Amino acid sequence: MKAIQNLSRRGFLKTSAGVAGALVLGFRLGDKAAMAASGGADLFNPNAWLEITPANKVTIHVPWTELGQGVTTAVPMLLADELAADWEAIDIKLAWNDPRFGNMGTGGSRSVRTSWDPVRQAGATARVMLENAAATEWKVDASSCKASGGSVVHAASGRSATFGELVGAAATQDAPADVALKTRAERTLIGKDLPRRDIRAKILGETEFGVDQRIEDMVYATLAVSPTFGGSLKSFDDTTALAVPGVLQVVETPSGVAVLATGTWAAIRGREALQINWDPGPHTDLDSAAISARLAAADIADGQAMRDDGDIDTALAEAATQVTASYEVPYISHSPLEPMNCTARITGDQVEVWAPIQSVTWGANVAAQAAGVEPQNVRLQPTYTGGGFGRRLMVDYVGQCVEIAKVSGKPVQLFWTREDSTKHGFYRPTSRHNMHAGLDTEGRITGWRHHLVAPSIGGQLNPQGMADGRDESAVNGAATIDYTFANLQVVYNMTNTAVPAGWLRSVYNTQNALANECFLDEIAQAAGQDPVALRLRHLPADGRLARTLRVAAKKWGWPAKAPAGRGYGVACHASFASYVTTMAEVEVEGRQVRVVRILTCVDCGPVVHPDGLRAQMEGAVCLALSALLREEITIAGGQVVESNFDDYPLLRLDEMPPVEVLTIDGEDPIGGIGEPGYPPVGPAVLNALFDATGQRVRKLPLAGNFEG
């Protein structure tokens, strides 16, 4: 993920008068210029949108594509609050690809983050131009009038406007600078259990998924494609396709062969029935044992050192005690469970698409590369997305859907079966760490080295870019460790392989993160240490880490011991400008593991929706368990062999654990939730089940590599 701007309150806020009688407020996220989807180095932060109309009616357009994680809930909050609007009256939509709003894309828990200070600001400077306008109309003192649930009142006279009343007064206001944000005893909705606001249409079936898409005239589409990686069409028989009941026409397009018909159905059943004679092309012999060679044969002096304080060698050198370790996890896929969809209509040099995607702007300009039309010419609107984890920040089934449109003429679905979801992803990256600390007589780490070798996803999608072998995402929660050692080195070998890599939730944080936390049990077990004593240890005292760890050891009661045949473990991770530390309890019966519980502290900040924070920290820790426990995704001559969930199972209902959610609420910088809570899961599993067990699990999943 790139890195995420630091903002400030001023210079965001941009008033146009007078657009069809209504108050229209935007307020831009950052101040960097705009980052093209095609390249350049700064992120761009997205717009946001305030408008009030005459009739009253209050509308926030969120930004950010909701995924599950509640954004059309928690934003508007942020700037309701400062509005002092009526929480029950507004409306929320998400916002279609207006070049107002910037570059944008849902990712790197930075929703709310990034939201934070400039959405509250331009909720209250909405407010203080609405209070003016009161002011002015009633020709009393402007610090005499406040708003409250949706109307301005002027205590003193018994009068009242709704917003909707003062707008065309306030719209020809200039906007005042430095409004005071509420304090937080002022706050009225953020900090509130509230009831998210896409939760009784979902109930009721009526919130709209991008499956769920329907326009005149449109067919339904699925899409051939190579099995192997870097394989190509070479030809095709559509005669027995045609000829199942539905199918209407079979198309090649840039991306494979694509089968158009009445239904989802019809089209599955008619790509079945094509012949095609595929090229398998160069990478054939690929498969999982050849990659994990590879990883393992990497010589860290072909590496980058990413971070080099004081004099490893000579730390590790005279150290009293040396511990060395290697972890190895497997590439794994996103699987959410609404596979890859796209809705397309091409209407002139006009194109509009429906989709539930991450990315929007690379989204846009990926469907106007496809359609071959300015950017500006085409409209995306995001979806309701059911489920995303990362995956949808990849375009590439928008950029098929257009092509389809575009060669057949015609309105399109394109429908992605599970099977071609689970072939055809982008994948979270396989890789080794391997781990080599010193220790004085003490029993503190004076030496700490981590050799990464992983595949590089901005390397692959942008290999020019990365040419000398580094990426600092890559070592994010490795370089950007915690923990104060004296002399710190990382080192990254970028090993690329010709399996499409992606980001998924927590990204490389999730195997940093293992490899620490995991390594750090294994240091305490070797100097006779408690782990949690050990962190503390090598922790600023102050810092918002160790406080998590301290609150969380408390609440566990930590340390105790665990009651026979089960084991309890502790990891913590910094991500996203948030702090967590997890505990698990594990049960171990032969080679069945089975988590009993589970308890996590998070430092997050500021907390805008507690609830919604619980169901993040909740859903994170179901990922990582899914992960931990079963899931992988192997390589054999050159494409996937998983296809579904009989071969990639997923976390079943009755092996989820409790989870005991605790939160660290301050005014302190705020982080984002989304993403922290998945890196200390899998490490504090493991751990735990060394303690029931003795064994240590230093490769992934448990399953096929826990002995019991």
Second form
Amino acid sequence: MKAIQNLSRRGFLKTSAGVAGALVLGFRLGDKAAMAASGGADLFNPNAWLEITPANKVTIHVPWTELGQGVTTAVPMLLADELAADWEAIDIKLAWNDPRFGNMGTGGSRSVRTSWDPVRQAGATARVMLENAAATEWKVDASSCKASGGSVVHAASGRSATFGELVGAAATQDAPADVALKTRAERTLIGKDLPRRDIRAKILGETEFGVDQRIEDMVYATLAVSPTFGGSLKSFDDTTALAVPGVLQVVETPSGVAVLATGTWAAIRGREALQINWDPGPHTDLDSAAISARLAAADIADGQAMRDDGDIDTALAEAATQVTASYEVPYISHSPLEPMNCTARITGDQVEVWAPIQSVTWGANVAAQAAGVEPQNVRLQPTYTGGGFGRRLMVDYVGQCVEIAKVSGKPVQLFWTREDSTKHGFYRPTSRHNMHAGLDTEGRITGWRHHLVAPSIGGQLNPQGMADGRDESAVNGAATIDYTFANLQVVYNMTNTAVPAGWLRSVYNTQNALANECFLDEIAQAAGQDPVALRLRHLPADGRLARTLRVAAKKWGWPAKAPAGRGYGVACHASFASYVTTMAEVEVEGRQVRVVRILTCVDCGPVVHPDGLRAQMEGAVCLALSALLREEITIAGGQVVESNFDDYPLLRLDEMPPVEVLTIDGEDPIGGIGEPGYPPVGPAVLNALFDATGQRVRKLPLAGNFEG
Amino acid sequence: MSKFDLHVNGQRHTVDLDPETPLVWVLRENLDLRGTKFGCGISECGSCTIMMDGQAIRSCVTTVAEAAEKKIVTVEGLADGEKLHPLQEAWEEEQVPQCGYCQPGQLMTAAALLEQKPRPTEAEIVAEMSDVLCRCGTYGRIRKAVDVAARKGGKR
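Form predicted together with the partner chain structure, per the form predicted alone context:
Okay, now the whole complex, with that chain kicking things off.
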């Protein structure tokens, strides 16, 4: 087979993004057996992404999971545009843990930006192979054959063939080495507001989420785990549980005690009836007040200098004006609406898993471990996912489910109740930010110190790997700021606790940006400067962040005086390779804070799906505002206090402000869009609150900390 | 265990269950109508909202006994065969869903609102739709879509 020889010679067309969970596009070596297994020798399957059958069925496999961020629309758009496919006729599938995709994980706002080059390349390569196939068949020059709308056309002779008709011939074509990608003007799908591909099923109630999986002979399970961090099972009595109608079996697993039943309700009732004696473990004294006190007591001398430009001590000592402030944020929960769940079946040494998940490869590895098989024996099919926000990067529930399947010997669906999901999360870490700045006589910032005290997500997951106390990720958005301060120091005190910590949308940017941007507002006030002007003074004038700030300010009409009882605020921040300015208007009545308007300006380079971008900005506002107003996970007795939406209330529709989104759509390097909208929201609102009331709130959430 | 007659989306079913079983599990696991979603179990989030005798109710705190003999409509019964409900059309037009998990509950809450008030005011839309949580942030679009559907004569 010619194509194979060619691919072997050139090796894989392989693109790695160079980050964890990197996208690897591997051209399939295409041995005959694999071709046959995947549907016959005629199947055109030039890479892991794309499959075209002789019946002209074009399928795009997406290795990123659909959490609602629109990845099953945006990523196929990249491929279909270059392929010149018929968009409406394309079938889109969520890829299983196919090794050809490398390490599959959906996070870090990576999906579209790391797909941008390799997926367009994959589409273009396949298109050229189809065009070349047509040229060979028709014995005409390849340059005269053009693909468009799912067919290849030879204009001079009027001949035309669908992609499906060319499948056999295309599979024997050489994969071209260098294919030119379309110019901006040539694109037909990228940049267009196409309807999302997943909406119809979602409004009909037909989308299959994790909880909707049904497999043959499946039973339903709940799992009792230690209520305290680090607790363990001493003993249990299942007599009453087994008497609950519908309960089939109670098993002890490495994670706890599982109740298997004919339905979810019976499994929940059965678990309630279990008598369990837990050893509470070593953390029963742990509570929120103790954690907060520990953060406040951290000595900067014990911290790690994560960035140290110039001479911060001299700059602060010699400053004409000094400003200091400390900010504190609590633990918060992701709380996606679909509770954690997983479905698994073990057949011999083969494991099948269906899960709403972000870390597909990691989940498969954990499943393999739980079942005691090799990872290649696990097939994990991600399902449509009822929200993620980072929670489903952690795959604890996958391991738990496979353990139950293994011990019970049954195909099983593990279901976490809302209480389970609230109490057994991996929370956005709490943190304290001690800020210190020095200004010269002209009000220029000459020294900036950000002292971050916080648990480390990486350090808690892998204590040995971060024994030196240096977690670069914790200072994202603190050490990586765009401001040009001659003397700049960022010190980090890693303050790990027994509270599980995890990545939540934009991760440490949520709090580092809040500290930066609220503190800049305080500096502006102290120096008698306009907050936008102060920022522009310290940002590279031709930089992308400054541009978003200027565009937003112009649209807002900044500077402007808010009417009585209202206030305006601004914040800007770059994260995940995108640049965002957000402006907020609040209305305050007593303790009641209403955000009445949000304007946001985004520069993520080329905008692939404009309405998808707007939706992500609306989502970021919703999540950030919810956290700001009232979200807080509190700890008492070594466990989480909150349990459901009554004591962990989320933002509701009547609190959601209108969100206006501006974009700077260009050909600058592409950035992410899932997370960058979040960081500037909180500080913009807090700065607006100050504008309205003259009060600085430095501890979140507003509920309980803003007195009005 | 007791027998109950359920009338769901124009079809009759008989189930033999513990009378206390919440309707959400009966719909999802006994009748295989999995469009209705469990979110909290305490009537806080609204993901499990369905229509019972024209009213929006929470199927997580409604028992199968309470639902017996009532006229129940779930998201699967919202469209009229191939013809989408005006709310579904508006949802598509406004590109409302992100993850989509809460959307059956959002749609059924809106459907019950329009059953009772075919031309709700903005304040009525806000008040009613604030009962259903969405973590993805589709609130602005929901608000607009309900209004769009109402203007087009949103009652089926």
